[in-house]
Every structure is written in structure tokens, then in C-alpha cells.
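Listed next as C-alpha cells is one chain, alone, in the form predicted on its own.
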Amino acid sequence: MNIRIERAKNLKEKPEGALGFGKNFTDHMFVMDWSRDKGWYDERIIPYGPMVIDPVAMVLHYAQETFEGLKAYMGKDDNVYLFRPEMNARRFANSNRRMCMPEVPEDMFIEAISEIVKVEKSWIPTGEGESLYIRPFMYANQSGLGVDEADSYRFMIVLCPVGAYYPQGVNPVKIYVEDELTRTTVGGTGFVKCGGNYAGSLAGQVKAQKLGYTQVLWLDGVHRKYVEEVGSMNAMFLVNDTVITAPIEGTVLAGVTRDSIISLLKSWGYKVEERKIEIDELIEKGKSGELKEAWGTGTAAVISPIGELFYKGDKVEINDFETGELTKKLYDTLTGIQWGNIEDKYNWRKIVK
């Protein structure tokens, strides 16, 4: 790509102290446009700031929008690393196909991320557990009303330095199992990273928070009995000596962290089952003590231990509400690979050059 760079004249002060998540954004952003007659054009890195959007831009009315999430890490060797960006590129393409939006070729997607990260290298934090979060996204910016695929789109990338996704750190969280509302069904957009999926999940999240729970565990939309995923994470359960997680069948996000964790588990000799598991079975295993550990996986949180499940009045505590040995080993290993602190046997780490 021939990326034009316009440097910001007034640079921001970088945040100090606890970074939180998604609160501070860097000096620049990547922008690229698409039209039906031109294809992709005008690749540019420009100062971060508001974009002009028409009141009848189709994204505002018909929600043609997709996004991704990944991170850049500053290694102790001063190399900047990305973690499996090709998987994000492919998932973004899958999301766009489902939403009738143009695909960004994998090489362009990774090049755009690499270039904006290089421009903003000084923003990559170096504290324990800190990284630079990368948010690629695309939306329909054609003006007009009428339900149809748009003729023009904008692809953008913004960056923000982040600390832990959960302020309580890598400690167990309490999960509310939603048994009334539904998130998606087969044939829908459950596997797509699009804003509509998350907007539709907010009612369950609000309900959970009012009851004192951090996240929602969603059940399938047809039978309301099969465990699927947590609002912002895939979910995994260590039952006796087997790790069980929901299969990728169109209703669950194909998580990059999920895939990486499964690879680690198999390399350590654990049995992994990607299968449907009934919530009643899971609660029963929790009460009998056969549910040894549980955790969520995702780019933002990496791994989040689950210490309690609440379902229809039943509370099940997992591993005495302590972070399990396997959960901690997975977290330490994966973050060690991401930050370049341990050997990468899988060739997951990519240096930004």
C-alpha cells in the first residue's frame, strides 16, 4: 500500500498511573476508503480526531459495521510484537462477508496495523500486563435510506494503551447465567464481531450487574440449555481431567485466544472436547466437585478465572473462588509468549518491522 502520513502538530500527554481499558487514544489513526467503482483507496495515517458523518449514513440506520481487537506488546528486547494477526484478518473477512461488506485482504490488514503501530510506538506501555490495544473497524458511510448493502465504506484503526481489562486483575469473577434473553441462533450473526451483537447483549449484562455479577453466560437461543459463551469471552470448563468448551458452529465467536488456549492444552496432554454441554450438567458437576476450574478467554482480558456461576437461584462456587492452577499456568504461558518472555514454539508472535 502507498500510505500517506500526516503527522499531528499537537501531541497528547501520555496517561500516567492505572490505564484502564479504552479510555485514552493515541495521536494518530489509520483510515482507508472503499467504493464500488474504485475498490480500496486513499490509505492514510492522520491525526486522531472526529470524522464527519452524514445523518443518514447507512451504518446509523441499518448497522452495517464490523470490528476486530488485538494488541501490540513491547518486549524486553525492545521488539514490538503482534500476536497471530493473521487470525484477526481472516475473522474480519468472515465477519464482513456475513454483513455483505467488502473484505480487507489479509496482507493489507496486517500492513495497515503494522504501519500505524510503528508510528505510535512510543505509546506502547511497558508496565506489568500493559499493552497497546488495536481496534480495526469498518462501517457503511453511504448516505441514503433504504435497506440494502452500501456502495461505500470506511475502514479505520485506532489505538489505546491499556492495562488490565478487569480492574480486579486476574482474579475470579462471578458469572450470571442468562436463561430468558437470547443472544443469537444458528444462521444469525453470533460468530460475527459486529456492534449489533453486543448491543443485543446489554440487557443481560445490566441484569447481571444489578445482581452483583461481572458477566453473563449465554445459553443457546433455541433450547435455552446449552452453554455458549460469556458476553466478551469464550468460556472453558475443566471437568475432572477434561476441558470442555462450546463448539464453533455459527453462534460462538472463533476467538484467537480460545484457539491458542486449546493448542496449549493439547500440547500439555489435556483432553479437550469442543461440544455442547447442558447448563444443568455443568451445575451438577459444580455441586459434585467435578467442575475443577473455569475461565473465560479473550483478547482484552486474556484469561479471566470464573469463581461462581448463578443459575435460576442456584449458586455454584468453583475451586473455592480461587484462581486454579491450570488457569494460572495458561495465563502465564500465553502472556509470556505474547510479551516475548518465553519461547514461542508455535510461531504466533510477529515482530513489527
The other form holds:
Number of protein chains: 2
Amino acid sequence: MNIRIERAKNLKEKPEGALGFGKNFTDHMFVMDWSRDKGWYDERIIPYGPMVIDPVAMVLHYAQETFEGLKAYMGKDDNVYLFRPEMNARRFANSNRRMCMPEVPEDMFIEAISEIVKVEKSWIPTGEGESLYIRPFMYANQSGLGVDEADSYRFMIVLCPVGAYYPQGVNPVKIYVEDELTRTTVGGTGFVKCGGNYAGSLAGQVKAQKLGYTQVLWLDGVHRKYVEEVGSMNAMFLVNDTVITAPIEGTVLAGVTRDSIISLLKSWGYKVEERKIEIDELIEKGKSGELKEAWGTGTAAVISPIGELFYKGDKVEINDFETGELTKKLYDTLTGIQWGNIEDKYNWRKIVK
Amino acid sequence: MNIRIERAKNLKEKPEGALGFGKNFTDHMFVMDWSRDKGWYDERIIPYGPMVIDPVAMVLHYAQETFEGLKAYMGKDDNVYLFRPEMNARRFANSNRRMCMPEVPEDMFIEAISEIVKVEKSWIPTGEGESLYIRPFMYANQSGLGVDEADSYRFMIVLCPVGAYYPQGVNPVKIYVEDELTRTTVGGTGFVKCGGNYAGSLAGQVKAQKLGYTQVLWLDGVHRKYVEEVGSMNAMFLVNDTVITAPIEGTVLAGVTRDSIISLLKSWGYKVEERKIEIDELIEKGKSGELKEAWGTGTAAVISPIGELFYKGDKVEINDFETGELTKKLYDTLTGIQWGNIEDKYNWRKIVK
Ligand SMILES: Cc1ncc(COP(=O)(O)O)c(C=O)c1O
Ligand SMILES: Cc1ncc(COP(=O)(O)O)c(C=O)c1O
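Return one more block: the form predicted together with a further copy of the same chain, after the form predicted on its own shown previously.
Shown next: the complete complex, the earlier chain at its head.
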């Protein structure tokens, strides 16, 4: 790639104090365009700022849009690290195929990320649990109201420094098991990071929050009984000495964190079952005490312990609403590897060169 | 409403010849903004043109976006008519509720449409089958990457003159019954005019087109056997002397055309059944000759005859791939009412005052 760089004339002040998530963006962004004739062209890093869009840009009407999310970490050796970016590159290509959008070749995806991260190196925060969140995204910017594949798309990367997801530390959350609204089915877009999934799931999230819950646990859309995802995280359950999580069969996002956690668990000798589990079984195991721990996995929060499940009037508390031992160990190990405090046996960290 | 009007300095040339769909937009557009503090504010009609959007405007990432579609017709009495706009107003409110977006009060929705249509009256084409397509839409324009309801939205209306949907006249199309990909389930967003539905359905459409079919007939996402919609249209089947169409139970859009056609059919003494019908039954009735006619209904094409169904290797031709008598009569009657050539017994046409 031949990336043109146009530096911002005025640099922003770096935010101070708690960073939050997705609020402060860096000085530059990566942009490249695609047309059916030319393919990808005009790769550029330019000052972060507003863009021009036509009122009938197809993305505003038919939501042809996909995204990714990963983080850059400042190493103690002054190198910058990414965590398994090739997994995001592959997932992004999968998403774009399902949405009839052009693929960004995986090496181009990683090169673009590397280049913008290098330009913004001074933005990578170095406090405990802090990192630079990377948001690659693509959308149909062709003008027109015919429902069809677009002939032009834009791919961009924006960056924002983020703090520890839970400033008060990792604490269990209460989860509402949604039994009316659905998210997806096999044959749909559940495995895709496309905007429509998130817009469609908001109603569940808002309902759960009104009832005092932090997030929704989604059941499968066909039988409404198999456990799928929790908000924007994959969900895992320690039942006796086995960790159970929904299989990647078209409805659940293939989380990078999920995959990493499974590797850690297996290396520690845990049995891991990627299989359907019925919510009724889970609630039963909760009542009998066999459901020892539960947690969500995702890039933003890494691991989020689940302290309570509410399902159709039934409440089940997990591990006395305390963060479980295994949950804690997973969090400490994975964040340890990500931030470079623990040996990276799996070669998951990639130096940004 | 207190709509500020800023007139365009230079007016565009009106397009000549075949108008197509969704390609040429008029000189002005309606815009109004919403914030959690202020509610709707700054209603304005301004020159049509590009807008400014932030790279992290939530619509570009999480697709909180809804739209509507209806038409304005030039009457022979020099009045402008809308067709049942109150149905679109209500459906838009329903869509926005499901997507956790603010509602546009129904009278405001109709007033905004009326005002922009009056400003653009000279754009309403008067040729055979021509009209002015009206596209109201709303999207989350707040900046930020947290997945949540937005605190600010924009509502807009753009207009484009459109010709007869099928320039060569109304002819039957070949339809591919999709048996792998799914569109929605009860509890999802199938009944909503939200962008995500259209992005998600593109893969089916592209696949069908590659195989030589014009559109997809979607089956329900749970059992994959009940017939739902055909592309962006509701689907109807004349089996013996009964018209069967999918019920409005959360998966299918409550089409304005569908509702109007049902009224016409009933007034003519046809039995209409809004019920689930299995694709296997339909294919069987096709083979036995009991499936007499089939068509899609929607604002853009009004009525689109279905001449062939392809399902899992089975092909069924309907009415010898000719437009059926009832299909033709429905098309002529409804377009007759819409364009003011046939008495409007139902009071469906609304004068734009
Ligand atoms: C729906 C959904 N599930 C799961 C995840 C977790 O994926 P990852 O671990 O790659 O962040 C995400 C993304 O963060 C998500 O949006
Ligand atoms: C998915 C879908 N179904 C059906 C219809 C038909 O609805 P209407 O008759 O109101 O245009 C539309 C809109 O045109 C649609 O997008």
C-alpha cells in the first residue's frame, strides 16, 4: 500500500483522568475508498474530522456497514503491540462477504492498522488497564435508493484511548435473559459484525436496563431456549468442572477473546464444550449450585463476571454474586498477556513494526 | 410546526426520458433534528445537498436508522395527492419504537411531507405511471462508539421523480425461494422498515440474481417453510378462488399496498386469508394448477406478477408465465385510484393543502 499522510495542523489535547469508552478520538484517521471499477484506492491518513455524505448515501437507508474492534497496547519495551489482529482481519473479511461488500485483503487490513497506530503512538495511554481502541469500519457511500449492492464503499479506521472498562474494577453484573425479542437465527447475520445486529438488539438492552439489569443474554431465535450471547460478548458457563459456551454455527460472533480464553482453559486442563445449552438446564444448574461461575468475553471489557441471571421470573445468583476464582484467573492471565506482564506462549502479541 | 424555508439559488434541470427509481433528487429537502433535551427542533426546508457527518456518528456503526416510502401524484385538477400517508406515519412510528428511536408525531410527519412536496410541486412528473417518490428517513447522528440509544437523531425527507417501475409494462418475474439464508423471526425486526433488514437480505437477492431470478421469496426463519415476503414486497397467492397472504405477526412489513389490495379484493367478493402457508403446499398447488396467480405488492412497483417459483430444484410456472386476470385488474384499479382515474370510494387519496 502506498499511504499518503497528511498531518493535522493542530493537535488535540490528550484527555485526562478516566478515559471511558469510545468518547475521545485521536488526531488522525485512516481512509480508503473502493469502487467497482478501481477496487481499493486513495489510501490516506488524514486529520480526524467530519466527512461529507449524501442524504441518499446507501448506508443511511439500507445499512450496508460492517466494523471491527481491537486494541493496541503500549509495551514496557516501548514497542506497540496488537493482540491477534489477523483474527480481526479474517472476521472482517467474513463479515463483508456476508454483507455483499468488498473484502479488505487481510495484509492490507493489518498494514493500515499498523500505519495509523504508528502515527498516533503518542495517544496510546499507559495507565493500568489502558489501551488504544481501534475501530476499523466500512460502509456503502454510493448515492441512490435502489436496494442493491453498492458500487462504492469507504473503509476507515479511527482510534480512541480507552481506560479500564470498569473503573471500579471487575465486578459481577446482573443479566436479563430475554425471552421475547430475538437477535438472529442460522442463515441470518448473527455471526457478522454488521450495524443492523446492534440496532436490532438495542430494544432488548434498553428493556433490561429499565428493569435494573446491565445486559441481555440472548436465546436462539428458533427454539428460544439455547443460550447464545450476552450483549456484545460471548458467554461462558462453568458447570461443575466443564466450561460450556455456544458453538460458532452462524448465530454467534466468533470472538477473539472467546477463542483465546478457550485456549487458556484447555491448556489448564479444563474441559471446554462448545455446544448448545438450554437456558432451563442452566437455571437448574444454577439452583443446584452446579453452575459455579459465568462470564462474558469481549475486547472492550475482556472478561465480565455474571453474578445473576433473571429468566421468566426466576432469579439465580452465581457464586454469591462474587467474581469467581476461574473468572479472575482468566482475566488476570489474558490481560497479563495483552499488556505484556505475562509470557505470551501463544505468540498472540504482534509487534507493530 | 414552524418550518424555515431556504430556497436553492440554482435549480436543477428536470430529468428527461425514462426516470428510473431513486436516481434523481429534487432541489430541496426537509430536515429536522432531535435531541434528548430539546425534542424535535429546527424544522427546515433547505437546498438538497451533501451533509456533514462524524466518522463515529452512531448510524455508521450500529445502524440505528429507519425509513418510509410513499408517493405524491399530480392530479388532473392540478391538486397534488398522497396515497394513505397516515399509514406510513403510523408505520414509521412503529418502526422507531422498535428501534428505540424518537417518534415523529403522525401529524408532524404528514405536515412535513406536505410542505416539502408543495415546495417541489414542479418536480411531480405527469407522464403515464409517473409520480414523485417520497423518502422520509431518520438516523442516529450522535458521535460515540458506546452501543446504546443515541441522544441525537436527524429526520429528513428527500424526493425523487420516478417513472413506471417496469418501463416495458407489467410483466411476470421469476422468483427464487430462498432455503438457506433467513431474514427474520418473530421477536426480531422483520416488521420494521430499518436499514439492517435490507443489508441482511442483500445476500439472498444477489444469489437469486446470479441464478437468473429477479427476486427472493423469503421463508420464515424458524421453520423455514412458511412463505413471507418477496424482496421488498408483500406476496399474495390466488389459490382456487382464495387469496392467501402472510399474516402481520411480527415478521412481515405491514404494507400499505397489501392493505389496500386486501380491501379491493374483499369488496369484489374474494375470500382473503391472512395466514401462514407452507411453501410445500404452494408448490403442490402450483403443480396441480390450483395456484392460479401470484404477485407482490409494494409502493414502488404497485403490483408485480410472479410467473415462476423455484424451490429446491423444483420449478413451478404460474398462469403460463402470463400476468393473471386478477393481477391485472388489481394493478389497473389501484393505479387508477392512485392517479385519480377511478373513483376513490375509500377516501385513500389525500389532497396536499
Ligand atoms: C455481538 C458480539 N459478540 C461477541 C463479541 C466479542 O468478540 P471479541 O472477543 O472479538 O471482541 C463482540 C465484540 O466485541 C460482539 O459485538
Ligand atoms: C420488506 C418490505 N415488504 C413490503 C413492502 C411493501 O410495503 P408498501 O406497500 O407499504 O410499500 C416494503 C416496502 O416497500 C418492504 O420494504
